[in-house]
There are 2 protein chains.
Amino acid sequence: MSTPTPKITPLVDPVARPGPVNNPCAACAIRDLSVCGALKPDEISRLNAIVVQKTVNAGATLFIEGDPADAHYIVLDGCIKLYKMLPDGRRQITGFLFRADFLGLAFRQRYAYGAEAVSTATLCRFPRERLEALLDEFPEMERRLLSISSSELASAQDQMLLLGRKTAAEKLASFLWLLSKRAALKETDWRRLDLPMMRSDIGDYLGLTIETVSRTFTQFKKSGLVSFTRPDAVQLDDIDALAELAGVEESWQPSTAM
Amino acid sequence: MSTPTPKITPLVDPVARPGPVNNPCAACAIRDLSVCGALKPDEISRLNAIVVQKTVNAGATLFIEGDPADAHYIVLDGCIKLYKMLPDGRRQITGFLFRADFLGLAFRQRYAYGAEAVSTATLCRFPRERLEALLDEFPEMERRLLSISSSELASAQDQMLLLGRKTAAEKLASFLWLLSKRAALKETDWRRLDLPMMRSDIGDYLGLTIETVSRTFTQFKKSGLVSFTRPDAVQLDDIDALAELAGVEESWQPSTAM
DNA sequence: ACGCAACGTTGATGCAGATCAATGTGTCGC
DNA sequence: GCGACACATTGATCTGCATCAACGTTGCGT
């Protein structure tokens, strides 16, 4: 952890109980969380008396790249962005995190990338050591984690091929999409998609400069592919040209993490 | 398992003894290599018991995208390359693995990318349940898998920063000392590399075209700070030059796997 | 209401790297 | 030795996106 440290509220109710996210209670919320899949009654108790609840606001940077590793966090509302960068400031953002996303999950020393919140956003904050002798008491939950860096490893190598290889349309298109099949998941409306994060981070995000995101978002709005009522809201006009220029074919399916 | 099934050859001999790399033994191998950590001998003698060793071509394909993801390898001597593809044939190669290297970590249905011998391989090979079921039975094992998971979760987010923000020149020096720190890791000398993939490899490595990468090497050649024998050998004449160029800060430490 | 700051859009121009094309260079089979 | 093939290098040209620059829009503090 880094410069501005946040309120750290520590968990008061202990009571597994279904909560809306703007009142959010960390141990239901674990408990729904479908990343963590279903914990048993125990699990929910132990991580109940290790966890705080953290909220941070828009900009607020959560640790740095080189930070020392000490937690580990669930997202349990808003947006953070992970990013790394050059010497000469160049970055690159490696990935968004929504509701319900683990942050942290690297056993290293350090942190490889720094984080920051994109909008005002709500964590469960588990102290590194003691999760991990959590993980000793439950093994069970080890696998669950193995397979969530599964699909973390499987969606950055998703972004290595659009980085690599696809054009600054196929870049964007591919970015609503994944935000559309998050949205299907979270079974809000996948059409409508808000866009928390800035040009520049949807830019660094996809290796492209602010103006080509907003050329191309203009000419997506020409060829009717979207259409825009704020620049932080997006609706999907044309999922399937959308979906064909993402590159996305019909067997596909998406990685479940962004 | 898709396409050209190679040779399988089953363990014949469970006695865990140092063996020269030419002529690999797959339970020593396992025992010696570096990526598993310590394992303990109860260990080895179940590992030893799933495995069965075996040897690819160059140019073998492994397996494809979307293959069942049945087996688990670690790679003994020789170069894989991972990839993924998109419709139209455009490629982006996620990682090449080396000796000790894990292919197929991915615990889940389906592969999520292709995998091809770039030079004469082998590998062992773990039966996907089988593997599984030991992980039952040796938990700490899991432990250390969840570590190599996030080693190779941060060397894809280092990709990633090259990918989407560093210039050819940049990419490719990336790449060089990427390959040296490991040549480093193996006690083989860092200043003479091998380089076992072809200029289109490299190419889809980085982001590339082949005539950028040749390109790119010429101009390191005329700046001094690599040198050729064979197109397939390199010798970095100016390491520092590179580091800078890769934007290697001296702080920094390279993310173990490739 | 005003001014200012932050963010987004649009236009003009430049360039890094792609593309197209030709020419080395090494290796293998005969 | 010699052709044939695969791979690498070099050159000429093109282009997608970056860069540089101006303007529009929204929201906030006074």
Contents of the next structure:
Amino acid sequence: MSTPTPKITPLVDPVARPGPVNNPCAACAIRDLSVCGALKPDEISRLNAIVVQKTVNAGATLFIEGDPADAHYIVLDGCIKLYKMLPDGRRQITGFLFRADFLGLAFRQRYAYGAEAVSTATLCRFPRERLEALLDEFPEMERRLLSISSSELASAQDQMLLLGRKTAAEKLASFLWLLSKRAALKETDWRRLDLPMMRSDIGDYLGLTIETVSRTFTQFKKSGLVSFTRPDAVQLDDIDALAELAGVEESWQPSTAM
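Would you mind generating the form predicted on its own now that we have the form predicted together with the DNA?
Just this one chain is shown here; partners and other molecules are left out.
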């Protein structure tokens, strides 16, 4: 099956936030949650001059491992999964990105991972060379990107722990906990999580079979930890029990952020 061709459209104002017609970046609903939030209002126009909005269909490949790293992205809407190809041809999912997440950091000239749309996704695309030129002028934005890079490293370490000695229930609880934490930090509802990815994708990420993922979700539901508002969304009914099962040691709790 051929990969759907990504559709590129001029950047448009996606929200009703006040902003100049010729500077839709100033009206972006997620600007304060993303790397762009480091820029002052009078600097946003410089960013707006180099950005293009890109919509990709579910299942479309944004880029593959080894492609020239010629662009950075911010997810405006939808979900993107990141993956690495193993020597035997299998694919290991290494992460999921959602609204306001930054995508495309590369320390070499080529992407070290692939990116595919889980659901229809809208992204802002920034040519790498032009964005990096702006970083020289806007050190606050550069510092925020360094923070994102540190977060990516922490996420990689979290996944190594997930793939280590944790049980299936501990892995899935950790996954839900991390998603709820990210949602809370983005000031969205951490109790109700969208799960647009397939159970097989979750299993790939956690090192579990699809049958084990489904069985563990059923156990969580029977135990009153979660409930399902629809097939692709889960409500966290007992976040404390999930945190305990996940082995969370930090004092931060989602309830303190809302």
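Basically, rigid core = biggest C-alpha set you can superpose within 1.5 Å across the two forms. Positions refer to the first chain, counted from 1. Keep in mind that this is a model prediction, so the values were computed, not measured.
Asker: Taking the rigid core as the superposition reference, indicate whether the CA of S200 shifts 2 angstroms or more between the two forms.
Answerer: No, the C-alpha moves less than 2 Å.
Asker: With a threshold of 2 Å on the C-alpha, tell me if P68 counts as moved between the two forms once the core is superposed.
Answerer: Not so; P68 is displaced by less than 2 Å.
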